[in-house]
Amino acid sequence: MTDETTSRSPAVAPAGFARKYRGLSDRAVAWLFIGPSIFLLLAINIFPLIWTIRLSLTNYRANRTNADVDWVGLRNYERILTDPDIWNSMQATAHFLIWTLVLQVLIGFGLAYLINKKFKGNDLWTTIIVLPMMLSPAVVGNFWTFLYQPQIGLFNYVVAFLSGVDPSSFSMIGDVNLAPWAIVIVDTWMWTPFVMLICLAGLRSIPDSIYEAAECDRASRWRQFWTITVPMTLPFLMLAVLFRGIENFKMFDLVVQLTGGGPGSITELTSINLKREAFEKWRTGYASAYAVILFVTVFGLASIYVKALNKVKER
């Protein structure tokens, strides 16, 4: 009777656990499991954004917890917009946006389409461009700075060289004319290799069929890479964008060990300029305003650009 009862009960378990179960669908036990996942990154995510954007409404100050919060309504927003220095910081930061993905795109597109051609270590090419990216912002930033340097730096020494300037009368971090230009050269250097890892995927994924059939048709490979290389490859290209305009947009441990913000403001950029009123001037509601600013400007854009995204993938 013993061993009759023992044997069965595994039985019993799985049975009894089948028939609590078994009125749940198979959409329900999906939901079961990535349900507490989901409410964690909700929690995660929408919390500090409501948060934020309660705060955004007052005056309130971090480093004076016991002072009264005073509730000012959109009044932050007003200032932000009509603050000439709020403006001075979107424009050092639209002239380095548009100025990196211009240039990450054009040198990354290039450098994926020559890669794509397969030559003599074409692997060890690759992966020689590809370091940059693998380093540290931090790590970068200082490496810079040192190349830099008017009297010792190799970047002065390089220039000098091919334009016969004096290697000490420039500096490219001190000169508010090419300081812009000194976070644009390092951010391209660094993030190009992103961009030509993403076009190389794009060029490697058209099939060699179709340019089979250009040739046949006699076309030339000036029309082959307008009509087919190109078309096929925009998605990816564009995806490229997406990505490294929403980070570029939020840049700030690179500039910072670059620059500084500095020469006086020419470099400081939006996430600077918020780190400053945060926790320099400690305007913790202003500057919670300035990041809700910052956020639908950024989702704004976004959202409209994938748009575009998806209809350039429909055709």
The other form holds:
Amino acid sequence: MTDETTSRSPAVAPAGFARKYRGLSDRAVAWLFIGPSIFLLLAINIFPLIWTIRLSLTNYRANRTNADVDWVGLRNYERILTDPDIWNSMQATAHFLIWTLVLQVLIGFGLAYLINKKFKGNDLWTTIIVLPMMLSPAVVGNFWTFLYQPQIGLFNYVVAFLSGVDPSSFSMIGDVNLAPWAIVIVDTWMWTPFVMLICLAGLRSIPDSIYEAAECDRASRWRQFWTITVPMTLPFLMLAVLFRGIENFKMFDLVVQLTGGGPGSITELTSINLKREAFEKWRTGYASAYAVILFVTVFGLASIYVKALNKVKER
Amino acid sequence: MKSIGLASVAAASLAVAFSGSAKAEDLTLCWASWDPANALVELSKDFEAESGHSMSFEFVPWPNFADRMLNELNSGGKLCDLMIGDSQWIGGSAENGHYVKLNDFFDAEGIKMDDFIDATVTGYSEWPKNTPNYWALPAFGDVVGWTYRKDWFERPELQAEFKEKYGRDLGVPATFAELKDITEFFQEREIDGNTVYGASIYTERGSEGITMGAMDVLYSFGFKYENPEKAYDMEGFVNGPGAVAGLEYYKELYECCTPPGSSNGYMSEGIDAFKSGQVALQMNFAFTWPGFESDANVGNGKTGYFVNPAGPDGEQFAQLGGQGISVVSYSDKQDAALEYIKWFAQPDVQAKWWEMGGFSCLKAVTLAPDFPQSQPYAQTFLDSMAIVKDFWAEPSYATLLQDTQKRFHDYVVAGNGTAQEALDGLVRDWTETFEDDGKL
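Can I have the other form now, the form predicted in complex with its partner chain, not the form predicted alone?
Full complex below, order starting with the chain above.
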């Protein structure tokens, strides 16, 4: 056996390679493996971040390469933080983020709980429910504009059927009071299945023996739900909230297709606002400062959240 | 035999040497994706046959056209050899060196700007404006005008009802006040078993829609971009009483007389609304008109055309659209691109361009005696082109445009604040931009 292994060695590692790297320490080998990854990380993440911070301190405009670039210090940051339009955009994002998370967690968990039960057609229903998240956001945005159409839209007709109001009397994406809810509804429709799948994984990871032990202790269904199901799926739920929270903080395509940020600026989320500043108004320095502020916000919130998630897991 | 062979080789070499400047190139022309672009593809086949060059085309849908093409120009991209860019790009493209200056070429080839409609030369070619510095050849004249359902207007029962209600005949409106009466008359009216609405107007938020539509009205109500006596002095001109009245009118028109769900509509939504028989009137650029003539629902004489009506004081202007064709300075095939412009400027090519649905800007075509009768909309196009005004063409036009989009949509569609507040805010936004540019 020993002979066989020895005789195979040269075939596994070419002689030249072995000679060249013979005597490398573990640390050197480790660097050899992670070096390319670190290089790529620096090149495509860290360098652009540092460059963005640098640009944020200037009045640079990417559409005027011939113009002088002046150092403006923290002026861009000051302008952003005192701009009421930016705060309106933050509010719109917060409204969208909070409501989509609340609805997706509640509905997603509910669906997962139901799908977790054994019943005929379980697999078929699971497939049907996850269909929306397989579609392109641009396609979803586009066809929901038709569903929301006051004269021919199915959504308006369903609401009219249930409430008795005239279907053409309200416009989901043209009314300042309804448009923020219109985008929440579509995102919830599309991404609740994702939350459901994560919750389903959590529910299926709970051993049956725990429920059997609870049955022996004569714990009620309600008590089993609150003391076994919820705590044991909580880390999964929190993970789903983290994923959806980060995704929805940078939401762009779906909302652009649906409302274009309107009516007015009521659904102009920060990512849409940032894109307009950067690539329509071409205020590159200003947009860089805006991006840095958003990055710090997301990074800070995500860090706090991940710490909380780890604590929940440790319990 | 050998000498014949040598002579043949020598002749071929000479031929190649002399044709060095006419080397066959593959030119790429960039434009928006719309009907006129398809017509240009057909027209350009003549150029390919005559010149030996081949043509490729890069067409981008209107909502993404500016984003895509300005990115291309700003990054010094070589994708486009020829660019039919929007009129507002001329300032930035000239100052940032994206376009080749064409004065020497025009002089050498005998192309005279006086041969083109004056407004198109100013709008599409000149930078700075009203100076003889040319960066493009006027390629496609366009202007915002109106279409109406002539067949509905001619119905005796509607004519009688309208006359009884408004005391005048149902016909093409001469003023915006009359236009509003007509739209109110048709709003939610039953025609042939369908509910129809007054008008389709521009309300799009994302690119330039609501600005083009509202400005089309505001000009005739007294809006001016700046003090004619002092550049960039906007107070009282952008937000004067006339401009405020104009913006209030546009909001009233949106609220009273457009189909439900018209909160984000631009050119294509207008075309759909008109062709489907949803509206009696439609605001849209002239490029859409040939499509109505050939449409099964609204063609065959059912559609009429009229110039933007006059405002309360009789002033009458219209929003300029259209584009000039430029040579991109980053192109490696500038000689061949200039050949294309030389070919395109010829009167017979321009005449064919008009026949194919392209709106020629050459006076030899538009001032020909038979031009007004050449198409049902020809006279309206000519009359509209005589009263055009255009948005800022400054290098910062995109910032100025986005600020306008936001202010107008916030007031007209979202119903936030007053027209005075919207226009006061616009003056503040524009002032800040011009201050950043060092122009104030």
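Rigid core (definition): largest C-alpha set, two forms, superposition within 1.5 Å. Numbering follows the first chain given and starts at 1. Given the structure is predicted, the values throughout are model-derived calculations rather than measurements.
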Comparing between the two forms on the rigid core, is the C-alpha shift at residue 31 2 Å or larger? yes
